[in-house]
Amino acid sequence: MASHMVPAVGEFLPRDALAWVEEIISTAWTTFKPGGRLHPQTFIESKGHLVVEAILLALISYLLFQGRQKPQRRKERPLSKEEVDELCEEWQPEPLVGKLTAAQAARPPHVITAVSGCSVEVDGKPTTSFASTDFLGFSNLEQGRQVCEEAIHKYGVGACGPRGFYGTMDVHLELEAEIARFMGAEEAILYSYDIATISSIIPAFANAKDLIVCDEAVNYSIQTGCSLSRARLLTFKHNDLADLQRVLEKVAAEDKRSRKPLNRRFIVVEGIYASLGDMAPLKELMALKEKFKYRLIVDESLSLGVLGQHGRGAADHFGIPPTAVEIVGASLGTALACIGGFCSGNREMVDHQRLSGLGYCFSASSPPYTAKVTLETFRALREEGPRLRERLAANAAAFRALAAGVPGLRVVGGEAAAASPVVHLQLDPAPETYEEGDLLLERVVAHVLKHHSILLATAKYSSVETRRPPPSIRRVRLRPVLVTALHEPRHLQAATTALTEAMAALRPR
Amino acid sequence: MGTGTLAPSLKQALFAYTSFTLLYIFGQFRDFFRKRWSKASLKGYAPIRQDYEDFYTRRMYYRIHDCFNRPITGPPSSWMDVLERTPVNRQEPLTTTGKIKRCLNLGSYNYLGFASSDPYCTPRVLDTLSQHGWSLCSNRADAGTTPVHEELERELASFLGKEAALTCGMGFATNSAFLPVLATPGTLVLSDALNHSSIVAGVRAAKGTVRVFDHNDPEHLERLLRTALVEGQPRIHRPWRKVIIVVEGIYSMEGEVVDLAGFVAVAKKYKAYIWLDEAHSIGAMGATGRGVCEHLGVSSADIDVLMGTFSKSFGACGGYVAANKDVIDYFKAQCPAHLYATAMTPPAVQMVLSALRLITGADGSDRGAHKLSQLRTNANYFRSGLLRLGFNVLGDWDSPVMPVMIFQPAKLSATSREMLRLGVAVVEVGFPATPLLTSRMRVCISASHTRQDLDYALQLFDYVAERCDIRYGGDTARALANTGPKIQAV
């Protein structure tokens, strides 16, 4: 049968191939012809059940492997205008502000009517002040007054514009150059407000991809800077280098696993901590920072002019060369007795802030007379700094020793903090609640002012701080006593006597 | 927007895009070589300035960075001494050559002319300086409040028609440190799209949620607010605790006055609170200088928190908030600026106080009233002059801030340098402070400008417009030139 097909293709194929094709065709015909093995009728009669089973198997597999389908939720009808109106009508807002705590309500508004050295007039009454950050007594510089007057005559009061738009005066440039010279840095940038300094610096260099490791006791300005930058934030226990090492090692281990591109990493500490009055162990920190390749940001607000051989701050105190700390930020409102702040470091870093530092670009520059008088204070710092610093350190150590003897109060910071003029006194034993401690200290301070004419200040904290209280200690109330170089030993003695009396009167044991 | 149009025409947009594309290509080309030949950054550290973030600064800003940060010597009054600097040399810093150029000042925020010595204010400022020094070295709460501070706050509160006021040493911080105190968790903050960077910093630092509504659009605000109130807080869907609407009095980049009546209506209907930032409008708008509330006839009792700065109309530094007594007491207890930052320097406080007394006429003269009317007249005269010359000037009549549209990035530097050469100091703003295609020159008029100063400036604007071809207002602008309030002849 199939052989009649062969001559049609026979002219094109070789002999063997023809024979092979012929064999295939005849075998196929034998199988599929009626009566053959695979003829449909025969197949169905003998092996038909296989087909049915195959179909069933296919159906079952399909059903098994089909995904589960959730029942379709009927889409909700959108609210009508009247319904929305009703909901808006119903909604009641809370008052714009909350209530004050008892301690906050108990704070009297001290009005300072005159200042002369460490003596201030509070509501007309002469008192000794321990509440001013003028550590070296420069807020009274004789030449300072004269310089301010001349500057006000020459420049007016305000700068009337941001630095980018004719708010840059020659005095600002002079001051920046002087700060850079003083700090041993390549360049410095001036900010017009102390708490806007660090909180503008950090977001300029860190964004969502970067990492910041900061001490848990850092101040509000640093906390704001870290949160505005949207960087990943890790904290380590206050001044605990072992904990810092643990955090850094953890990050290094994550690095090995994840293989993400290298991001910018910072460790943020303060020279002298505003909330506790002790110093960061910068020497050991430098070693850690070099090892793990982090950049260091130090807030030297309270240590500038106060610590160090040249008065450059905590880094200078520990003998660290000026260029080793990448970013140094500080307030000019403390030992420099003026307003504003600055950041110093290498030119690339400082220059970047001129376009990315929010507090620099979008704010009017500092009044020219304040820049002029700060130049004067820097001069005084160079000339009289060493002598005044010695006195200040002696006063600080003396006060700490005396205050340790006041029953009911404990001095924060051990041997390492001896040179720090920011002395925090905690209630000891700790009070039951935060509010109770707060209120008691407010009363003690009021008592000391009224009966002993000594101005002390409680440490006040804003509710907007994101500080995480140390989990191990119950949060106790702290109070900073700011010792200056102008205080005489009799002032220190009077302060501790007053405190002793007040504690005895208000918290009898 | 007011007397001008913000959006560029097709031709202008095309030219601007071409400019930027060319700059981009050249920038990338240079970057390619820089990468091969620059010094390697520290090993193991990521570079401190990120490549892509920094591209604009390196390749566009540094080409024209002589137009910004121009140093001056002396007060920024109607004429000032600009220090000349060395020409642009790649990214090297510019240094002063020692030469001084006397320029007409159209850039500083000197609305009422308090930038220089004043016969009433300066003696009082010097008095306060001798009495309280230049810095109190303490935060306000501890030992930083003087009688001058208290007096200023009292007088400011009564000037603004509020119960109490509180001052702060920096205008920027008056938004960035005070807003987080109000915007607690569960608060919805609705902020205008073109709000200042200090407001953005304040709401970002806060724990509340922020939503942005279209610029000066109370209808869009209402829609957003209705949706928000119905849906509740994100994720938990509980009702919002409170809603705060944040708007500005005059938007300084647009010169536009806020539609305050519209916003107050929405706030009243939905029981939201309003925060009004009057940085540029206090002392500059309104018949007696009380700001946009007076200018638009809105009662200040309808605004929950009035905020403003002292660096513009009062010639000092710092800022204030004014509200009900319980709000101010709460700020005194909780605001980080009040608790941590050094108190405002006393001479500046006295400057503001004296300027305020002058403005209200409490000094016994009419200099204040004269300054206010002079400012308004100058502003309208100059705006009408610019429109007559065919410029595209944004903003509303009576506003002393006048952005003149330039659109092309290269014309920014051309006009700035040419104007400086001719002796007029102007401010140029481009990307990223403004959207890409809407570069502009911003003129700030002062009460201390005389009619001759303004005529001189208009002549020079005309000349520069010829050379740089920046008359983008055309006939529309010329038609608007006489539609403003009647200007008294001098």
The other form holds:
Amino acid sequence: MASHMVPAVGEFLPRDALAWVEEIISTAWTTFKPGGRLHPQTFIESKGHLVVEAILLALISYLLFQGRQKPQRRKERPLSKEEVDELCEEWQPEPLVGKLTAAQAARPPHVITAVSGCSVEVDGKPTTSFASTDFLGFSNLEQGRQVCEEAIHKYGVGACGPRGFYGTMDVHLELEAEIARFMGAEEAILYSYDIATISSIIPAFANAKDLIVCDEAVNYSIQTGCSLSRARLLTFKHNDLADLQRVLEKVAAEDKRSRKPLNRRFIVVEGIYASLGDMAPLKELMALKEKFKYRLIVDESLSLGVLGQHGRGAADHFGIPPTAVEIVGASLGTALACIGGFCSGNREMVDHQRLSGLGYCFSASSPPYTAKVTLETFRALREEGPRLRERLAANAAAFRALAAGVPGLRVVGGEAAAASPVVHLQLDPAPETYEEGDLLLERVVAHVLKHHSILLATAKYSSVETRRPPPSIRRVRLRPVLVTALHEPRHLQAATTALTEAMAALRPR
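Could I see the form predicted alone next, after the form predicted in complex with the partner chain?
All you get below is the one chain by itself.
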């Protein structure tokens, strides 16, 4: 091949230049070929490496023994006392908290002094409450009061230590075993603070190399968990399975192009969404997560005890086996009317959190009496749950139907959310600004309390949340039982009548 190329090169170079290039190449080859004077072997044999080593030693010695050079400080005239005083007078510190909005200023503090079923005493005035997550009325269980008192006499008030540092008591282990049995799981782990539960679970399993895909409407606790994990975060439109499939397919296409190493991948949703009150379409989600090989994390905080044949939550409601969802977390402060949270699943997943779940490792364990009360509410849930859930579902559907007829308000969720007792009412049409809508709904809530003795609550969101839904009145607890006393049809009708009257009186013409 070389013999064919030389004539071609010669066509573009004069003969003298070509001879000069050949001479350079020949000289270089003679110098550096084996046996040449600059070949590494010849260089070492002639002790030339000692020269290089001496130069390096001299350089290192120079760097070690050279004096440190300090930067020259600029000589500036010190400020006089008058100049210091003038600067202090001009300085205006930034406020630690921003100014309250009109809606925030319109929220007077209310004090509840007595609770009896769905009736509460607010500022000394008897009212009907639609503002509690005590869905099944377990907060006033008489047996719960008794076991609570007995536990205080036996264990005292607090555990005074994290679970791994002498904070574990027999009632904690008993409760974890009961939760595992109820959820149909191998094992469960108990957290002492419910809002820290899911935000501890997520970073226990995901890190910066992993991927989390979550619904854009997830609650603040899930948002915090995703942030703490440092994992790559992708969101899909709320309950939009087509958009979720688009996101998963996009990730799959990226993997094919870049051949990324394997990592952990999760889809995160809520059984009942706290910010909107509707349910995740878990049956269809299961098909997508199996197709694309993701693990599913479900926050069942508002659906536990409320949905499903066994009261296990949204997965149970859709007939999904307990073992099909890899990680389930939930609050014990809603239908079970206690405090804390838990995570249930297979044994390896749960045991991993005992050293990696931040809320478990670094928080004092639950007071023993709360664990005893929770055991009692689980007993009541097994015995009374089916009847209470049936009544709760009927009340939820009835109220949604009545609220749909209130002029100026829209029920979030539609028929797909009929079984959810968390009902959000949004202004329809929506106001021009969030603050305008928030203020109007605060006035509606205050009007209904003052003139109709009905306690409602507006949805409130943190300023640091990544997504803030439109303003809404949130009703939680269309309660079924006596403490439990049921919300009777007259209570539901009275609430919608009060809302209709308040909207007519306060809504801008």
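Numbering follows the first chain given and starts at 1. This is a predicted model, so every value here is computed, not measured. By rigid core we mean the largest C-alpha set that fits within 1.5 Å across both forms.
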Rigid core fit then residue 49 CA moved by 2 Å or more between these two forms: yes
